[in-house]
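Just one chain is shown here, as structure tokens, and it is the form predicted alone.
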Amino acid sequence: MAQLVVETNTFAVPESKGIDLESTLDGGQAFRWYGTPETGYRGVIGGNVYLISSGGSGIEFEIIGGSPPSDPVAIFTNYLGHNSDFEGFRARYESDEVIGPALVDWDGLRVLRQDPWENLVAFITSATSNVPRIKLNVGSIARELGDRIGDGERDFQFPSPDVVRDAGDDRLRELRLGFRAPYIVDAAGRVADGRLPLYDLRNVGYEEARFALTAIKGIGEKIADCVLAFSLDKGEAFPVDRWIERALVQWYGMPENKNKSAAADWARERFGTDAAYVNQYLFHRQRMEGRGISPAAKRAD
């Protein structure tokens, strides 16, 4: 358990020193954090509004809305994925010719452990979309259907599955969810009535959990793997999009004719339970190099 340090209303997590908030909170895993690396980030975890920033001794956070939990540091560190074996991952891949350089320059990237329900809805909205639009979609669902828990314009608790189910397709279409609306309503109904024991999927194997998710209309293997990686503790999950496909071909020599499903299987066989972390470092390095920032260039700066 992390040590709790209280300074007025601020909590500090010394063990979090070095975590990169920008790449972790605003890099395509989560969609309700807003801010800048200079000023920190504001967002919602569960029923509370958080202000998060990097301090000299680690990450500092303040709960400014909602009902504060009895052990705020435990909840926060759980969200940051502190239970994962990042140091073991680093030791296994620091000499890897692809992941090694990325670990040197971007070792602050972490895989989050988010609420599975919100994460599921977020990635259903991700179909044929992009990060700014996903943020708009998820934010509008929270704002229009969730409970206000703070005084900011985005300070809303994400609505429960039964609330989303009862809102129905037409209401979600009004929120500009388009063709995704019935998929979200179907998922909400399955979670609300117990046909999909979403939170229990943390306690079953990867294949069983993925099968349960892909039974939902509109959820294919890629979306399922995102949810499995970022909220359901499945280290084997390996979402494949164009960035990852390009990375596997360019850096690991994967044959170009593999389809995305075969590419994910190939990666799982190679990386095992490290697949989710490898995936995020490949994704981040590809995105950065797409902007002209390579590990070597970053070190030169």
Contents of the next structure:
Amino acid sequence: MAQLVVETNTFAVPESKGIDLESTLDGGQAFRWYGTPETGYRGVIGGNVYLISSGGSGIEFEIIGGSPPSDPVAIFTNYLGHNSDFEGFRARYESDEVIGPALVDWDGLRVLRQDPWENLVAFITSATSNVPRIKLNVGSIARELGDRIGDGERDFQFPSPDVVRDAGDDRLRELRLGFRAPYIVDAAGRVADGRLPLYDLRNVGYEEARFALTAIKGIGEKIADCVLAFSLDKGEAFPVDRWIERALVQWYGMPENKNKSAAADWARERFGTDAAYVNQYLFHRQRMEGRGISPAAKRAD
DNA sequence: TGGAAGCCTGGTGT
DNA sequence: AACACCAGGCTTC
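Starting from the form predicted alone, produce the coordinates for the form predicted together with the DNA.
Expanding to the full complex; the earlier chain stays at the top.
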């Protein structure tokens, strides 16, 4: 079948100048990007395969798979998140004792605005897991249940909720999702038939949205807060894992006896709608320091 | 109401 | 190279 080839499928996004692709795309909030800062990153947003790299004047991207949308720059900019939110956060926290230095060291890190359904599945798979494995799991679901939209080994559109529901948990077990398989199938059914109005949760308050998510089996407070932060526009979301908990005690003097739930409340009280950005910077700093990667060393190479 | 065990499987370190 | 140990959590008891 003939396909119209448009030669201008490369776009520059000047307002994205300063965004660091490595920490933003491969730092634990999104799981479908592969590559390095040198080669650029290849991945899927919606029904398209993108190739992304950093240029002198901002991020440049090329659509290399799927039917090109009418306004790719708008879709891409939306995915990169709300830059105005970041500038406000930066202004409020550049003098903060803890976040201030992290803002200098990792100032290209942004909170993305992803698709809620795909993001929900990704974080259900995140339970007792790690980034490489989450990427493997999400990739398997896309490859086995989604439509091919490019010629690469990972160029598949993430399947819709009804397709995942109909696949069933035996199939997901085959795809090595383990004990998370029934959780994913259950969530898929709820989204597919509207019992969980996932996309509407962007338009309700944080508490209400969080309550709706945690009502579902397999979604506790941590996973809910990840989805709320990374795809449902909730600045108050503050996912607490062991690393974040440690960071709060170590850097902000939070009492050690708090459990994760109380720690999240403590942080939300303190950071308000900046909580999600604070969380992401704390998490990234902990993760990098845990790997012995210092900003100075990064700058040197 | 808090706390610990068990869950699937692949990454990580030795 | 193989083999423990354990992981960015949740539900259940």
